[in-house]
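Here you get one chain, nothing else, as structure tokens; it is the form predicted on its own.
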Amino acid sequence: MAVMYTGGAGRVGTVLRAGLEGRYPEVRLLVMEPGTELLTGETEFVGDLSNLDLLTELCSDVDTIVHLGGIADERSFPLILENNIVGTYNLFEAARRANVRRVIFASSNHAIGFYPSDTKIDNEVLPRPDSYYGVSKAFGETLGRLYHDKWGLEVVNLRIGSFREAPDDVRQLSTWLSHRDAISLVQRAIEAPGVGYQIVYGVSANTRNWWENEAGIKALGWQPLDNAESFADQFAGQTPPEYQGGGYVDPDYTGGLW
């Protein structure tokens, strides 16, 4: 099987590729700049998500796309529109034209960041984005629904929590996704048979988890192993945020990794 990563040279993609190295015979990387340190079976292609013709060409004979490309934080709406909304449309349309079997879309907890932190939610709730970035992720999930229903593309939306080696604050005791669990999650998203359309929270087995994830775990046959509670003593005395999106809900928030 051929697997293609957009944004594969970024923070998340670098960890995933290393963890899955050698598992797939052909891996294509779409990168903005040349010079990626390539792993077993990888080939680098330089370009961006604005070029639909290039994307369609690169998708030829690809089985699964892991779509990590775009802006991974809050920015002005024009930048989010160009990179995360138009770029995501181009990716899905290229996949359709090239008869790709499955797209794995890196969504975000910020698609539902305005839900209160004292409320546990599942993957059926309506989006409540906390930012333009969150809006772009809700758009991508909905666009994937269209491409599944109308053209039969399999789509797995991973609502990624806080991807870190270890939690940074009390909020991440609820949202942490360990590197180990992220690698196994993406592996199952690539390999699980007949997934149809899914929304799955990318979150480890945290005691303080805000998200009901059983349906997604069952659909992929995935089992997270790590629990942020083992780090809880480091954040004693910190108060959890009012909303699940943390600082992203602040009207004056302009950017920063959460």
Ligand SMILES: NC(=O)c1ccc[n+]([C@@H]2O[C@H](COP(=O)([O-])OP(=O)(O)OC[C@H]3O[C@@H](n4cnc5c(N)ncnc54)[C@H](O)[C@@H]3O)[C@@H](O)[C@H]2O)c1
Given for the second form:
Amino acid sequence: MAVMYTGGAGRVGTVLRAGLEGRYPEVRLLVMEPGTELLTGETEFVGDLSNLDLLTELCSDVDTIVHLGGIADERSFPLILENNIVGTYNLFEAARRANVRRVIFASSNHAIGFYPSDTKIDNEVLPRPDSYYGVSKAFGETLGRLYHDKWGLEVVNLRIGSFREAPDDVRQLSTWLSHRDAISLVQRAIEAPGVGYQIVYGVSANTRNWWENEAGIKALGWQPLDNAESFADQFAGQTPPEYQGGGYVDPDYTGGLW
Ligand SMILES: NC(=O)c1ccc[n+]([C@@H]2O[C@H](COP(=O)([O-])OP(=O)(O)OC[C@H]3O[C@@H](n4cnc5c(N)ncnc54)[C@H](O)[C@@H]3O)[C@@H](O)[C@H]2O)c1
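Please show me the structure of the same protein in the form predicted together with the named molecule, now that we have looked at it in the form predicted on its own.
Following is the full complex, with the preceding chain placed first.
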């Protein structure tokens, strides 16, 4: 069974690949630059999500794609359009053409970042993106719905919170996803039988969680083990943000390089 990662050389991908090393006999990596430190069973292919023909070729005989590739922060709309929206379309379309069984889409809490932080939400609420980046994640989730309903592709959307070794601030006491929980989450997203279409919050078992995640956890048979509360003392003086997306809701927030 071949597993393919897009964006596998990035922050999340590097941790996941190490955590799942040796579990799948063949692992393909789509990377933008050559020189990834390859682990057991891995092969890298240099290319871009803009290349539908290349993606379709790489998807041949692939069982599951872990789609992490794209811009992981706010940027100008043209950059988000090219890398996250068109790139994600190309990925899903290549998966369909090559008869891939399942796509795991790295969505984000920024697809729902305009929900207030005093509100608990589940995986059925309407998107309330806090950025063009968040819009691209809502787009990817909806595109996955189309590919599932129309062509039977299995799709697991992981609305990742804050993937870090440890929480950085009071907001992340609610949104933290530990490395260990991220690895087990993606393992279950790859291996759980018959998942159909799912939206699951990628968040550890935090006492201050804003997201009702029972349905997704059950569908995948996943069990998060870590709880950001053990870091709470470090952020004792901080006030939680008004909105779940934190600083992304600020009209002047421009993310990284524009
Ligand atoms: N890190 C987090 O806390 C977090 C939170 C929510 C969602 N996510 C999502 O998880 C995924 C991985 O995040 P990350 O933190 O590892 O980001 P990252 O920036 O470290 O990695 C993203 C990777 O995508 C690749 N990429 C970008 N554009 C591409 C293109 N056009 N074609 C091919 N590859 C391209 C980059 O080269 C990079 O290796 C992203 O989709 C991000 O939106 C991350």
